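First, one chain by itself: the form predicted on its own, in structure tokens.
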Amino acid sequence: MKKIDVKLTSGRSIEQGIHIDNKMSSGYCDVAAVCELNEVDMSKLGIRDGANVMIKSKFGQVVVRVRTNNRNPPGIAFVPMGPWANAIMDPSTGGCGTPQFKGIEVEITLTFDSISPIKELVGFR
């Protein structure tokens, strides 16, 4: 299988904005579960737009959709901010009590597993 390594970034985004009052909507997991790559980097996944794929870093893992957009230079994934970007950042503030967005390393594989359900990421049940 595929993979590539890459710097993770994450912030708001306005779709998601639209959407963050009803977080356990659809609405909201179709903007927020994605995460943005620069088609040479699509390329050498060999993936096209929609397909799901699986985000490791050293701090989690999380399946989320796949889509282009190069704006982003080569080699740095976003995720908006949210349950899935959460589950695969660096938890540590460094005592300023906001976690690292920026930068984070991580491995992108194509995966035909489902997107990971938000009531799981959040420990809801």
Second form
Amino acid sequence: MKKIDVKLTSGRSIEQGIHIDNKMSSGYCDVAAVCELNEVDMSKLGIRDGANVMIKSKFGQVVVRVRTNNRNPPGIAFVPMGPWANAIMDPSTGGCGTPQFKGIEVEITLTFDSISPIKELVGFR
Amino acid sequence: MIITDVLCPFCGDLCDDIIVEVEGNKIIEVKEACETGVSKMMGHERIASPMIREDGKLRKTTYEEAIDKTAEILTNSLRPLMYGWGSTTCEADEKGIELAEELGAIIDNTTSVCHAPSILALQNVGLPSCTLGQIKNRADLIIYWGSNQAEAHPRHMSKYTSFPKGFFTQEGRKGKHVMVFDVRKTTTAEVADDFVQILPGEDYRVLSALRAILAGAVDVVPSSVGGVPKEKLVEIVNRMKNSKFGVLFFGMGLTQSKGKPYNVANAISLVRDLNAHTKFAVMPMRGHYNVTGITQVCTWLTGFAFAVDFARGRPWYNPGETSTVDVLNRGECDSALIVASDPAAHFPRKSVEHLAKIPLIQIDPYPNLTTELADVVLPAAIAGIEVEGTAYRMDGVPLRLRKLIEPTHLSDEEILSRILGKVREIRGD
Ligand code: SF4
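Given the form predicted on its own, corresponding form predicted in complex with the partner chain:
Below: every chain and molecule of the assembly, starting with the one above.
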């Protein structure tokens, strides 16, 4: 299976903001369970918009939908802030309270698994 | 009924020019706000009634029973944690701090996971800042560093920075230069005059190079720093020096990247250095509409802005020890009260694992991921829509939130006062 090693950054997107008080909706999943990659990285993986990818870091793994965004330089993946991004974030704060939500090293591969359901992401009950 | 000059209770811009039309007890139209603001003010699914978890399922109950249960959980815990507070009124925040003191709890706010590094930095190097009004009227150089406010604060540029015509900025957009520093070409970068792309985690180096050039040590700067060519860095410094009034806004791109508080301290120091040449200000882009308010209230009541631990009977502040994510990572707290926030969605999964194990109480208008983990759920009225109160804009200006419609639930302040009353009753105070 083809894979790429990239740095992951997370952050606000306007669509994510619109759905922020409505997180249990499918609309939220549509806008937050997303990974944006440059077309260079898309072709390295040999995939197109709408495919599902598995993102793995030292801290966990998650399945989201992929789409091209050439405003991202090659080598950087963007996932909107939220439970999908957080499934793979480094929880350590380095003594300041704030975890490192940007610049996490991840491995991305194509997957035929479905998008990680939101409840499963915190489903410890 | 048309209500004018309404404040939008969503982001730290706290826009104060919103027009809302109310019919019956319902908001039917919102004008002037951005898409995000309209979406919040028009309303979403709400938590209908108080709930208590039994056999793994939430069942409906009364406020009275849910508040009794909350007080019982909190008084029975050795190390309660109280987190959230950025999306409610300062009056509710004040009550929360009183409750934390009574319980000997840790009280922390959402600053902890966004601008905690900025607080640490400003405690070291200060914060030469100003108001958004001054920026609108005076600034001719606007810099956004690691902040995609076109998506996070959609009206920031049109209301306060790039576009408005102010007293000394009569030409509007034409007379201003807008620069964006980021690792990717964000929507903010697309509408800027200059986009400076830096490599992830290299902000500190780029800031140091700019300071070195400004100090006249051009020779020590290598040909490229953090992906930015030296000539570009020299050009940026000249532009900064030659501006009449510059401002540097920074966001999570600085605070949540490698170097965190050191990045911010370096950015503030650059601005301080620039004041030897021209007028320059710096401002953190605060996210939630009243996250600035809770840091103000917490500071004037306890002496510290976030991560305050009352276990010793007096306020104790030690980020890294008393900050929420660290407390959770160590599995230290044995109950948690979450107010107006959704840590289950916004904390790293590893930190959420402990939240799921302990008795969890949620006070919030909306069902979210934290509701999925909560043992007691107390629905609240929406501050700024159903409840009036005070909120602080990101530049530290306090403004009055308005009440637009009648609430169907208790306010955060009322719920917290009732919990406090019950806690005092149980403890026989
Ligand atoms: S910019 Fe922020 S405060 Fe202004 S309308 Fe939009 S969400 Fe509301």
